[in-house]
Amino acid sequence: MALYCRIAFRGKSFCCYRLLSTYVTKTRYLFELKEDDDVCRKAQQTGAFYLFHSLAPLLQTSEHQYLVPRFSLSELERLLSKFGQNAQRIEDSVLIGCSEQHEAWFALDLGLNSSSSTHASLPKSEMETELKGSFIELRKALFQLNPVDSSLLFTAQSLLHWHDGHQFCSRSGQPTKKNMAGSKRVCPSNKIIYYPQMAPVVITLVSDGTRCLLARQSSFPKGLYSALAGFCDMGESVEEAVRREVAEEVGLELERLQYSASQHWPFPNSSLMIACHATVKPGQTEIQVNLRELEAAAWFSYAEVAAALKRKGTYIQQQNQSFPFSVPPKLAIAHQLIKEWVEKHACSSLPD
């Protein structure tokens, strides 16, 4: 038995080592693509391209979900040639990732004009006909994409949006130049380097032990409630931002908080969502809603929240039905926070 355990342990360790080696190799390859223009240019020869038009990704409909078509360099060159543009337009693309086999993935927006590009925006409707798809706003298509595609499109839209808004140096006013991978922009006149950035946002699920607090803004879909969220202020720690946001938005003081997870979120600009659980001080649960921040906020019981999580059908289908309230879809980190709270509550209610 002892010999079997040693063999099993060694086998498991070897498997973990191989997975780690794959990750490290892939990570270092991505670093090389970002730092070496020649390597990145060479990777485009065998890479795949995702197309956007004015920050909307090209999607194709398949039953109740969207598929994300990819194009080879030769296919993209033929497309550009057909619309009267040359392959130089491909240099506007940005690197968004790679496979474990080191196939590099890029995104190219054919509806944006860069300061260094002489190419005009390509006609949207004509391209949709040619490509047998539609350029659909990512926020609208979000909940009909699989997690892998949505993650890549999040990265792509964020990078494309950042480059579109940072074409000039803030110091000299001169046009900046993108490197091949799109991992930075450089001002030729003073050599200042600009890197894409994300804004930190805290998102917190507040509980009093038996209930959780959910809120909504007027911009939310009808009936949707979510966790409290807000941008971190300059100089704040995550803990300070969580306590301040809860105090500002619902007038509650926290007793404890615990980190859960994080998520990149591209709307409206690129943000890093830092998700936490928090509990209020005993006996201090009266909500005072800041109407400049929220439309409404309320305490919800375990039964109410658990029922919302169990509802069948897609998020879009649920929105078209009349429920007392709904929670964010699975793709959003707020959903994960709510699910964690329900599961913890269910476990604590089990008899010893």
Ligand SMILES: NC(=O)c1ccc[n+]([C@@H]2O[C@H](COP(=O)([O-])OP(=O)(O)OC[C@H]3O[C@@H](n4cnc5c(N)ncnc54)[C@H](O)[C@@H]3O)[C@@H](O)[C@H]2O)c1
Given for the second form:
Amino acid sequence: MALYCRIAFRGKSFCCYRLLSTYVTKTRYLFELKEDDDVCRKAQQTGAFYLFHSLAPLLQTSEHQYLVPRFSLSELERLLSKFGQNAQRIEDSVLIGCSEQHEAWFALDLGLNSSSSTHASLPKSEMETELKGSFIELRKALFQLNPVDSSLLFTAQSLLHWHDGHQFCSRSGQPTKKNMAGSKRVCPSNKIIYYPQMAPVVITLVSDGTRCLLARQSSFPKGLYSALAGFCDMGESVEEAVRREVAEEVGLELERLQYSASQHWPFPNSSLMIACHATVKPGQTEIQVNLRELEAAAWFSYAEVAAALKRKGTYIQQQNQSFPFSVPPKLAIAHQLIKEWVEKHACSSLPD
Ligand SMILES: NC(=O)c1ccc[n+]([C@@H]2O[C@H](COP(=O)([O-])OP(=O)(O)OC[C@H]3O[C@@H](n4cnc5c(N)ncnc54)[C@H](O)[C@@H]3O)[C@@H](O)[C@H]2O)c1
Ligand SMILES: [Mg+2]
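Show the form predicted in complex with this ligand, please, because up to now only the form predicted alone has appeared in this conversation.
Every component of the complex follows; first up is the chain already shown.
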């Protein structure tokens, strides 16, 4: 789908015959859906709905992967009526994206109670039988989802979670009302607008030139080591947050810092993960682990990290082996940082 655009110049408007790209028209359409409740309501007629129960997405088991079923508006209305609820509950759904053909995608949680509606939680097991699937905790399903589905479900779960936690105005105590798309909530009594929020988190892979530093918290699965991560403090730049987190957690001062990429991460609350590579000064590599934050931290050689990257799944610790370990799954940005480091060091690690 493409649009011709109208541009304004010195107060006059001109029709421009530049064809807008599919990406631009899709982006403009999503913007309209967020801004205009009527357009969004209309989009539900032809849209697709993803279902959740208490923030766990509905999934169906296939051979090696989970499939994510979608429902039309009429299928959803039929389902709600079967469980004794009216179609008004669909207004609790949130917009999570759209296709290039402008089919809008929504997510609806059938397990959460909304303050602004009288809708009670629907029975999970009966719904699972009816829908021929299971509501599975997103974190547990991570390994068996494709990247497109997981990204959509991350967005959906984060938005549903945010709405669930922001049903009341923190100033007036009155229930807030969401717009159709779920891109904001407004307090009807004082008009304060609340927008979905995420916390900036820095994640850093520190290298001393030949080794990289990985750490684990006691809550991690056995054997799992990751890059150093931490929430940004109020008023900090990304660079300041990276330097502080590394100093706080392992007692090292950084020399150089390089941005790599970013990722939205929904666990336990929405974070924007900002991933960097960093180096320490040669010779200044002695780690002092902050045991209030970490269980352990250590330098790992290229060979150790490259072997861990190749290993599938999480490692189950074996007796008498001091350093076997695993790294985070492919979907996590920590995995990407570690992979980039291994690729960069592959050539320099070849035997002479
Ligand atoms: N996607 C990935 O690859 C990846 C890898 C590692 C960590 N992470 C995520 O990064 C996040 C931060 O890592 P961490 O636990 O090491 O952080 P951290 O080192 O900052 O330690 C967490 C502590 O920071 C404090 N804190 C400050 N601001 C906070 C806020 N806005 N929300 C929650 N706690 C806050 C709390 O006391 C909390 O116990 C975690 O949520 C984790 O899920 C993602
Ligand atoms: Mg940390």
